[in-house]
Amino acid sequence: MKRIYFDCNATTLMKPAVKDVVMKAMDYPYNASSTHKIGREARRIIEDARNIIAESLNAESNNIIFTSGATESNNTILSTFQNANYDIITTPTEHPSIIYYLKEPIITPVLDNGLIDLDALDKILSERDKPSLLSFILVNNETGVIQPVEEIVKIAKKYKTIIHLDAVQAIGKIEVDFKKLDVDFISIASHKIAGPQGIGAIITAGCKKEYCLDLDLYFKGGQQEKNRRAGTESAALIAGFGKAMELAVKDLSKFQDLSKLRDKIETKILEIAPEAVIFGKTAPRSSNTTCVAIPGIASMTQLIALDLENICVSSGSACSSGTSVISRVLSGMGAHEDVSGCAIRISLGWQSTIEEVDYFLQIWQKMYNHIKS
């Protein structure tokens, strides 16, 4: 059996129109600095790509800033406000480059399924005394477990706190229009929809009543992005997620239509393994992810006994990988860490078959039957 790869939340296969898009566009030494013709065209491309995005996303071209990727991009909008003594308000179920980030973040905690614990968070915006933010995660990266913005965001203004949300996870697995969410910021990364890795962007509100902080400059050199992001930005990895988020906008019908394999797999594995736990399992969550726990078999035994099969899956964040750190999303969720550490995280993408996910089930529960005899 070729190899099969079901760790699409760490990273995707970039779609063939992609790949075309960024390989046309290093055909010529691009700086879209330079005045001359070749840099006039650099620049042609850049916007295209920022108005396709800002288009797909329902946003303005001229709020949205091109960075390195979610890090960097989550890392900016939290230095910002640390840097402007706000409250930070985030979850125990973040991003690494969120909850990493921060160094005296308020944590908001969330219910057994992931989703954030309303009542809570409406008890810690009540008590700020200063000017706050809220950052959370609109698609979990471990769970696939989907947040309840509107209802998130109705409480945040009540309170008046900016929202910044990490949507790296939610483009071409859900609706994400900026302007219906009502928040102030979000991050974005290409090579979670099939575009090239090296590149993620900032989308922001603008200038509002409330704030009107510059964001730091990570990188200060030039007067790229408007002065917002110092260094030249790379025209091919630019193409390539407009083109990217093009085709993540256009295909997300058949994106979602994955529930249909994510589902078979967590029927099975429950058919084969009835002690399985599946987390987040009664939350609304993405057609793609599953993160299972079979207690009694460590995740990396699992991840072993996979890869040796030529079977890619992860054991939770891919930023977090490669650790023996038991997962702080599941943690967060409640989880005991003699089933946390039991999880496996299965994420499909866009290149999955019905065939990769029967080969799937077959090698897992010759793998499960083996490890109980």
Ligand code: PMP
Second form
Amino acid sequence: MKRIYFDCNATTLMKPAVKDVVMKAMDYPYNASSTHKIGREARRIIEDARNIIAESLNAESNNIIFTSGATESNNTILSTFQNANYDIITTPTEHPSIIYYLKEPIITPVLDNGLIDLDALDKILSERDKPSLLSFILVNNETGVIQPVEEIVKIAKKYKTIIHLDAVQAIGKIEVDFKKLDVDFISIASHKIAGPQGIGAIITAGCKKEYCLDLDLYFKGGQQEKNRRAGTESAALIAGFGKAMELAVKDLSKFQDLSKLRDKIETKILEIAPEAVIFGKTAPRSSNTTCVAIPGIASMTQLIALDLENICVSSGSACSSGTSVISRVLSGMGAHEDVSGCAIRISLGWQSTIEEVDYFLQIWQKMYNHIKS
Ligand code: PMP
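Moving from the form predicted on its own, what structure would you give for the form predicted together with the ligand?
Following is the full complex, with the preceding chain placed first.
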């Protein structure tokens, strides 16, 4: 039986060209710290990938630090500022790698559609009497909601607040120009853009601003990543990340066309179930994501029914699914548990087709009619 994977915000299917690059690099015992020929080859592969990522995101390659993924990137940035006793302001709709890392986060609210409440943010930042860091998710992993980054940055700059963006779900979905964003740090991960798992990066603006801090060494030991992150770099994963980034940027408009499939799903679901609630519908959203609740049918019931038909979707973020915990993100948007507990996230990817969507809708309708009857 055919398997349909609509859980691409959890992780993505690697593109064949990316897999080729990874597999090729795996044929060699690459350690970029070695001075011999194979070591120098590894160094070249890593620096080529770093340059591709820098060019793709309009960042300086010197200011890209490879990590094991976005959890490490987020934790590293937050630990630096948390340890220095900065006020850390964030939203209720962040990824667990942000929200559960912080000891005393100051929460700035979001509106019902998931967008940051700009007036509340302005007020909270204006009340700070010590240096602060604002950390927020650019494209939400559960709802696809895209924050109005320009307006947020404008407010934060009034108060000399350092800004970190969790841009993990933004790459390949919307244009990400690091210099234009004018923020201090972003976190990114390869496995959300059809690259391999276990590799991510921090991009910094180089700490030119007043109050900014150099990142603390999170991993100590060797001098890799210009002394900023110890441990042998994985040339194969980094090469794959570089290729995935190149393709994500090249294929951006194709990815944005997924909105046609996403809209078809939403229209049909609303036709079958007018009581359905689509989270963040009035906000700008990434093209591939819909988070939809059918009040009265628990998320887990829907998930299992679809899984039995070989359709993979998720409830809430993958990091908290597998449990029946109510989505923190949807609660943060003001959703009542009766509704948020009935939400599933459908997230399409580069491989998704109209045929898959039609099949999904057919199965979804069958599931809905069965449960309702
Ligand atoms: N931030 C966001 C928005 C994410 O979606 C994820 C992955 N679920 C992470 C951070 C953590 O990324 P990683 O899996 O690379 O640690």
